[in-house]
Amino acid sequence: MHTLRTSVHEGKPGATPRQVQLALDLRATATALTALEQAADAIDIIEAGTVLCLSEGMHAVRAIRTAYPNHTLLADIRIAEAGALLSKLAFEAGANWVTVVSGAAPATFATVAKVAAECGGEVQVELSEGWTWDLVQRCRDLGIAQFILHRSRDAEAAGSLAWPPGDLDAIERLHALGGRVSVTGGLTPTTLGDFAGRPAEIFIAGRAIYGADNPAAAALAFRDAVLAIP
């Protein structure tokens, strides 16, 4: 029996709750579910990752759900356009949540959240490479909290594994925003004292756990981790 844990934070009155996320980008639903039979009591998140989600439709997010039904399940689809039909699709499969790229139409980012709301679920934004501030406050006026931030590309091209003080300096200010923050983008135990102090939420592991030779002792390890930032 798999059970669902609601903070890594739990302890810290007064804390930003923290969350780790198990991003599940394989190709098959079998393989998905193997890794997470491993690592599902250390997550409080699964995600049925972008490629998941192409390679074997919603059928992985409904097998996801049906064997874990008390974890929170997002669906990452990258909503672009289609906003309805695509987040509704995800939603009646069992997710909880679902993704709308940042360079989506302002009509899309609307339809989804008028989905959400209708199906009891929230929108994650992706904010990918030359988001504005301007669509920020938009997605607020909408109601959508959620917004994930990756680590900014230059600075992973160029070797650095070290979050940039600009990158985190907007976790501070989505958080001002009222925003909820997820992060990825190469997250490893080694890496989590980059956001110490910082309000960020929720913290995406995908192969570092699920390509460990032991998932089990990886997810733990990145859950400890995510559980000693101050």
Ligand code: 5RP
Given for the second form:
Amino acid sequence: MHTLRTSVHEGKPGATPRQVQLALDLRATATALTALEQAADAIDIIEAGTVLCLSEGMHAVRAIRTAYPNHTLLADIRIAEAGALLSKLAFEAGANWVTVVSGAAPATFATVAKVAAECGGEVQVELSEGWTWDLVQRCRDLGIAQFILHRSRDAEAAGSLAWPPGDLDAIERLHALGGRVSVTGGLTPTTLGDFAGRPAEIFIAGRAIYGADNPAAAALAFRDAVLAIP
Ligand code: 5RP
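Right, and the form predicted together with the named molecule of this protein, after the form predicted on its own?
Whole complex next, starting from this chain.
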């Protein structure tokens, strides 16, 4: 198990702790490491994005872990099946967290939760449109605490960058159930007003940081905007 980096964004006592996650959805490990090198000081959590994991496999996760031994590292491998095998691949490569899609079978959540516990890791469930509170409760019963709400990249490509109905209002209830909520999908420093007063904890940005002319400045601007959310 790797030592997790302490958050630099703990905020005021009693306030929701806010953290920044950089999603590296790039095809090449070298390119991802270059962006990461510029942004690393402004972020808490590194995400080896689905694109990177599919393109480069767990070599990318190992390379990031080697370069950043103390950051929390998520392998966004979106497990839908073969949960034990896939989660072990990621944890053995150095990931702290793995993702499971909300459409996975009940047995998959159970098996990934078990492997995560054995490896000292955690599971994030990506709640895609159509997710249910029954699923959330089953996850909580398995000890899974992390939930991701997102705006679909495919819907964005089709011209609609919107939160699925009810998702923003779900943040409070997920939190009350003991969940730790991540939000993502086209986030930029100017679009964080949606979260004012809501207990979302992890703010995930990809293109707004690695796609910027100056990823270091973009990461700092995103961090500042996250910390300024009331
Ligand atoms: C897409 C993802 C992305 O990694 C995440 O949403 C960040 O992407 P971006 O900030 O570039 O939209 O998981 O579902």
